[in-house]
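A single chain, nothing else alongside it, follows as structure tokens in the form predicted alone.
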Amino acid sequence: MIEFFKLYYEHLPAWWPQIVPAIGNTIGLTAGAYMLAVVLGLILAVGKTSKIGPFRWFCTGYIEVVRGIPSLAILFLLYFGLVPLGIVLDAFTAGFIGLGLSGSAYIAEVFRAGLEAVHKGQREAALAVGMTPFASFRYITLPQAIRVVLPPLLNMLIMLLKDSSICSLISTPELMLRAKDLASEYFLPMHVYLLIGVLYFALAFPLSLLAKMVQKRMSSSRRVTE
């Protein structure tokens, strides 16, 4: 056991200069994908609950199709499949767009559930006092829906953080790609992948605690209002 950890002491000074930038890339990749997924997810959720037929059909079809396609297939399509069309995306851009497109279909369902949790009578009351449909959505429906969907949205952020590891397969310079490089260079796969697993946990665990705290607070505030 002592010999096992001694190897970390010997190699960490050489590993950290490669791992630290990869951590930053992983965080940036996750943040970019998450922002894209949230924006698209909200649009898709609004579209799926819309009374405009073509818009509703398109959003519903997008959600069902994307949820049925592996994220890796979307990444390959963006990174390799667009090249014959003259569209060349670098690995980082293809990574966050692919994860964002994939995640948006799941976040759309989260938003849809939140929007439907708001009683329709509140929207009708807002319209009755002279608010426009957009103002009713912005000031009445959306704020209440966000309170409902905030915990699952944080859980989706954790999922995207972990899913960012598959971007190594299109050579995105994130943690898992650096782990593969270090394992090949130093022939210490157990040590390298254990370290990377600990780093992923260190990034995800605070988000998990935050999600539980928010969910607990939302539950307590809901009981008070009831």
The other form holds:
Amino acid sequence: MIEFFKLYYEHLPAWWPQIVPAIGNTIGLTAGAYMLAVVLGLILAVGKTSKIGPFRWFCTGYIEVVRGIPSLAILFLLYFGLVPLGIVLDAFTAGFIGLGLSGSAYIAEVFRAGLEAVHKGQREAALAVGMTPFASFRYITLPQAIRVVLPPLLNMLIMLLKDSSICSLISTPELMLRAKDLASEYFLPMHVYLLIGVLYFALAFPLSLLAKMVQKRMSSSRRVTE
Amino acid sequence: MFDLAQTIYFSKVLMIGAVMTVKITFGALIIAIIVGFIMAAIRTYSKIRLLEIMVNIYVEIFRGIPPLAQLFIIYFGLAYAGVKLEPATAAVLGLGLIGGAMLTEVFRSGLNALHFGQREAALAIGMTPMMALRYIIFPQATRITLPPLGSYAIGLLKDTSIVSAIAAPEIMFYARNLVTSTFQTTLIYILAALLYFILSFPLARVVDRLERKQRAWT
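Since we've got the form predicted alone here, give me the form predicted together with its partner chain too.
What follows is the entire complex, opening with the chain shown before.
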């Protein structure tokens, strides 16, 4: 057991300078993909409930198809599959777009559930007292929908953070890829992967605590208003 | 560019992988359900604080680390420590344990949703705790947990794609092999994606129906 940790003591000074920028890349990749997913997800959620037929069909179809395909397949399609068509993306861009596209389908469902959770009468009442449709969305629907949406949105961020690890399979320079390199360079897979696991956990755990806190808060404030 | 004979050949090869994908999914699902149910039962009914804390630690750790990292620890890490597992075994074990952590939460909320009087009444008329779980709690909790369990199964099916990274011979593994021998990246990966979609879409429809049904119950 002591020997196990001694190896960390010996190798960490060499590993650490390589790992730190990789952590930065993982965070950047996750944040970028998350932003893309939230923006696309909002558009898709609006589209799925829209009255314009083709727009609604497209959004519904997109959500169904993307939710049925593993993100790895989407990443491979973007990174390798587009090359014969003359579109060459670098690994980071492909990872960012791929994660964003697959995340958006889930986030769209989260938003839709949030919007549907607000009773129709709320909006009708707002319109009846003379608010414009935009004002009623901004001041009546949105504040109530956010309560429902925020906890699952945070969970999605955690999921994306973990999913960013599969971008290593298309050689996006992030934490997992660095881990694979280090593991094969030093031939210490157990040590490297355990360390990486701890690092991912250190990134995800505070988020998971935050999500739990927000959930508690939101559900208790909901009870007060009801 | 499009060659029908080749497409059929690719599909046939990918189908071999699809069988493995389904096998791994089922294996991991069974482990996840068993582990998840035991953990949830401990978390809900156990009076021993230490057991509860251990369950919490298990859940947080397995939910906080990417599946890929856990698979690498189980496959490469354990091999280094002297335990050599088959890729498919490592995949079933890894995905099953991760799923167990996720299902703990699902089952726990299912058990919590039942009024505690149900169990107390069962015990009061002389059932053993095991019988109460089997005949009173379980049938009712199943209704609540079935839709999230279904969504988990879909997620699991898609997550099996990453076990290609430890060379378990499933769809993505065959797709990558085909690519290295033919370079038809676009066609092969589209076929692979299609295959996953064909596998997961019926499941998604079932989950959808269950969810709608459940809304009607409550």
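We call the rigid core the largest set of C-alpha positions that still match within 1.5 Å between the two forms. Treat the numbers as computed from the prediction; the structure is a model and nothing was measured. Residue numbers count along the first chain shown, from 1.
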{"query": "Core-aligned C-alpha movement of residue 113 between the two forms reaching 2 Å", "finding": "no"}
